[in-house]
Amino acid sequence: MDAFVMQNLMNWLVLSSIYALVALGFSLLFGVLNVIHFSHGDVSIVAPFVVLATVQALIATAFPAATPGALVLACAAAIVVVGLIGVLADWLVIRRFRNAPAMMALVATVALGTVIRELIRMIYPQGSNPKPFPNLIETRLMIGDLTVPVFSLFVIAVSVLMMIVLYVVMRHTPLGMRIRAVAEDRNIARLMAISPSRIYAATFFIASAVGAIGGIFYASYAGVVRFDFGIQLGLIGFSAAVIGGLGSMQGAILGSLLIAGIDTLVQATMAEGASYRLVFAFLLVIFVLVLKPSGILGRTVMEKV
């Protein structure tokens, strides 16, 4: 196969993997809470800043330089920290809108995203400026005439592994059973001695931690991170979840494949394609929603009025 085609195929799979990690968080939270957590992208993009700060702290204390060990520890710390930030966001803001109209929660999470971005600018040194972000794996493999970054293979492998883990957790563990019970009917779940508040906290931690992995991969793929990257990452992740059907994990993956495919195709075939890629991606969102408002794999919900 032509090296150009193979390279774009690899780009498509990497972008799909990154978008899917964020989209899964949107679908998981909507499926359990019936709330669109619009600040999810901003929460996810906190992770690269935590990585950079942790690496600097480790260099100043335990490591003489930015070694792979320091980077691994920093990434692990960032995933846990961002998971806890997601729980904190729910406890401080989102839980207060459990029984409110959906529009109130939507506006509140949009405002929360703005607060998170401004806090990054304020707390992180020179937070308004783009920050170089290291490539997690520098090694490259030669496959025929094609040079494949090991980082790309790593992103795809980790993303697939996370999808499998999430599926197993949701379908074959007591926690997953409780999450699905609360998503179905939280009042009935209470009667079965399931605490909805604990399930909400666990769901926010899982969704935010998975999003943190996506945020780290996104920054490493771009080679730079900026405080407002969460807007674009969140919009793409949300759009992927909407295309596939909010609340459907399989739909989030399918939507990510479609959006990343349009993204890669436009950049590969159009002059100045990088400037217009999101135009075509969001046109795809409009097209799908016009044809099927519930998303490709979403189910139409009937409500009595």
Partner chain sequence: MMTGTSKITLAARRASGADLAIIAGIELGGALLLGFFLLTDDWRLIVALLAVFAAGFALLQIRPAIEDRIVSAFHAARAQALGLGAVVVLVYPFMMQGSSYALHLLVIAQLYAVLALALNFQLGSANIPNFATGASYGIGAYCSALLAIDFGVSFWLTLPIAALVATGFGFVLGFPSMRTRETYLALVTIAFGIVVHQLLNNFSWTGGPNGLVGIPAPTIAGHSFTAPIELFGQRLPSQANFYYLAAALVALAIVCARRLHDSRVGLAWNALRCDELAARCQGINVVWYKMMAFAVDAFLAAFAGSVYAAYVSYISPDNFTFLVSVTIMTMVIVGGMDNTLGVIVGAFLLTLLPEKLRIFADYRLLFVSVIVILFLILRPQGLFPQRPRSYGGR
Second form
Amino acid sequence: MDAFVMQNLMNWLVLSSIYALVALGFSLLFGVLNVIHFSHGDVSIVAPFVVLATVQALIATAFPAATPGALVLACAAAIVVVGLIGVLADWLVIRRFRNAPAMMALVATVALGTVIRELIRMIYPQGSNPKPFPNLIETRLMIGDLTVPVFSLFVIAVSVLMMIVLYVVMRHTPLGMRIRAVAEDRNIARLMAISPSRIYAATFFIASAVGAIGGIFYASYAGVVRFDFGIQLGLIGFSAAVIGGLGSMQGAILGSLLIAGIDTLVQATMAEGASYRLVFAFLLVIFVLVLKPSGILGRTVMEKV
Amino acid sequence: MSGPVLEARNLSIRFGGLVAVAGVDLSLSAGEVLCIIGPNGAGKSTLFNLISGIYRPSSGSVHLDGRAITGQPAHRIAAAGIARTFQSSRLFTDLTLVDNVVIGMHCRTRSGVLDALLRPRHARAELEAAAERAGELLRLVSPDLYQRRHTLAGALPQADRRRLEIARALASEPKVIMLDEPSSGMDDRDTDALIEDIHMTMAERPGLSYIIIEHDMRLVAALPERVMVIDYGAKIAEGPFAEVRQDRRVQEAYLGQRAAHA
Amino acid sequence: MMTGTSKITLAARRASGADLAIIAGIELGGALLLGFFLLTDDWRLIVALLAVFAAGFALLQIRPAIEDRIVSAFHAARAQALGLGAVVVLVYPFMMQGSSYALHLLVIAQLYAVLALALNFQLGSANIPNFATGASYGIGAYCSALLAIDFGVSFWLTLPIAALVATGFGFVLGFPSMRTRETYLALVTIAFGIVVHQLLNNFSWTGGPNGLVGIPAPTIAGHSFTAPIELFGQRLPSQANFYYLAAALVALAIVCARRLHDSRVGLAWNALRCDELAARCQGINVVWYKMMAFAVDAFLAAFAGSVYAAYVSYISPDNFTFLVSVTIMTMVIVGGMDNTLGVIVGAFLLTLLPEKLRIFADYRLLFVSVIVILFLILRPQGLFPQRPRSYGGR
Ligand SMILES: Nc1ncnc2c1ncn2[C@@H]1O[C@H](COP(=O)(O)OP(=O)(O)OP(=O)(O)O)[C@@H](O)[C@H]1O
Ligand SMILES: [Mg+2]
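Cool, the form predicted on its own is there; where's the form predicted together with its partner chain?
The next block holds the full complex; its first chain is the one shown before.
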């Protein structure tokens, strides 16, 4: 296979991985809370800013410049901080819409997204401007006549690992069992001495932390980050989760593969690919939903009358 | 009399592995009352859903006045003349009682978007007339409902919801009306009133045929000429109530469950 | 027999002096409040006016009887209320002390009111999510701008053509609603909105990201809309032309909204909003009514788009983004779903608030979003909740 094809296959997998990390959060939150957390993309994109800020703080104080250690530490901090921001978002806003019509929660979280973007813009120094973001791993491997960035392999590996971890947590741990119990019926869960509010907090933490990894990768892949990148990242992650079938983790991954697939394909084959990638990605979304109204792996439940 | 108003032949539906309705035949002539009884989960409501077009049957056919309506969308079937109520009432709770009944007249009124926009007087007059009739209908069903006709349906107590649902179904001037457990959630007094109401509308509209799913054996005994028993999706008996209740299979189906009620 | 009781509703009352006083108080008071709000630059006055506004609603929240009294007054003296309202709208520009900025804000607020009323058919009446109103708005704007620039078609002719084109788009948009619902349908409309925005951005014949410039202004009987209005020895800035045009459009939208709401169609929409399955069993062709809601929305939104294009004479894809659709949606929810007046107030509030908060410069978007969230939490039914229909004697 020639280098061009390999290159694009690689791009496809990397993009899919990044999208999937965000889409999984949407799917998890919808599965458990039946709520669309539209600001999930914006929460996720806070992570690269926390990384940048932490790295700068570390450089200014203890660590010598550009130590990989500083970056690792900063990423870890960002993941935790963003996880907590997710919990906070739920606690301040989203939980108040648990029993409200879906449309209310949707609009509230859209507004929350604006709040988060504006806060990034105002708190981060010169937050309106794009910020260069370091490539997490600069090293490149030479395989035959092919250069493979180690970063790409790393992104794919981490994403697959996260998917496995999420799967194991949800299926085989007490926490996962509780989350699924609450997702099934929060009142019955309460009878089983499970506190739904703690479970919601845990779910928001997990979803946001995983999203944070996606946000960091997204910034690192693009080499730059801006306060409003969360809109597009969120829209794409949301679309991936929906066309895959909301609430299904496999669906979120499948949706990400599809959207990243058309994205890469358009960019690789069309002259003006870069400007038409969103057109085709969202035409795909429409197409899939017209054919499969509940997403590819979503269950169509026939209403019992 | 000519042929039956409503005729279902060999009606079946399966949900995955479960055969919820299995080859049920049903025939109803004009002005007749048919009662369907059977244990919980027998498939009674599902039979209604098949006839009213909410589910598409896996096999079998439904004819109304000799015309096939099998598998047609629910709104067509409603327009063709089959009205129904639901087991757990499904009113338009954020609208007034009058609105609910006027919506029931949807297929007896005509104005569309263009009429509403370009011939507002005409559209309005039609709606006012419908509201007028809705008021009359509510008064017929219960003076109490009539008094409350401008309040929201969501605020009604259970028994009145059932009445309103019946009024809404009657509003479409159907040929067949299907009531799914109309007495559920009613006490004895309400049930007696309900039986009264049904007798009254029968006198009022002689051609109208009824299918009623019921658990309350008092109502079953008081109303219908014919009873049909369903168990595990299949018809196990049919005939006058007095005969059917003697049937061994019926007693077995009800044993332990409903025997005490009967 | 209770003769004729079915005719007696709260609407049939004769208008009393108290009714007229209430109407005059509300309409003139509202106009005055709005006028001060538009003309002041003093942030203390702005905050005070907002406080008065909020206090009014707090009062309604605590004492619903007041709202009922007001509504009954407006029902009893409909003609007088309409007449006074029309006079207020007509003379309003003369009260603006020649401020073209205030008039500009009023034009924009009125266009958003039309958009919000358009979306209300779906979101309010039928509870169908639609995040593509911004796209219909854009299609209307581009359509009439292109017709005017490339073919020299008169504005008055582009208006209906653009509306028809957008209505076609509305049908296409509504097509997937045949099967998809709720969140899934919301995403379909989001996707449509993004596709339209991106295409406007990419096509060369739409001017790409730079958009279209030099869209000609309409003329009536030789009077160009870019010229000031000279009347009764008063001179109104040129924005006043578009103020009256936009006001006419709002009036059209209100008439459409009222007529549809008080018709069999409005009832069918309300029915499927509450319980789609039960609606189907009443003989309502749910798919058709959903498509109609999309079509009516696009039709009105396109009118607003055409007027906007002619007004600013320059449009670009960024005027019609996803966030514009969200803003329109927020106006409907904040104002009150399925309540015509509420939706208009919501549109005015959310258009004027960010403008007037310019004093907070950088913080205003944050501010507005926080207010929206607080609103959704504290008064989820909106400023003016839906009211039951009344029949008879109107
Ligand atoms: N949409 C559906 N999907 C799957 N199974 C269904 C569906 N609707 C009904 N069933 C199943 O079909 C069977 C018959 O249900 P149905 O509601 O018709 O019973 P019923 O006779 O009305 O009982 P009840 O007296 O409790 O109302 C039940 O086992 C039910 O779980
Ligand atoms: Mg049943």
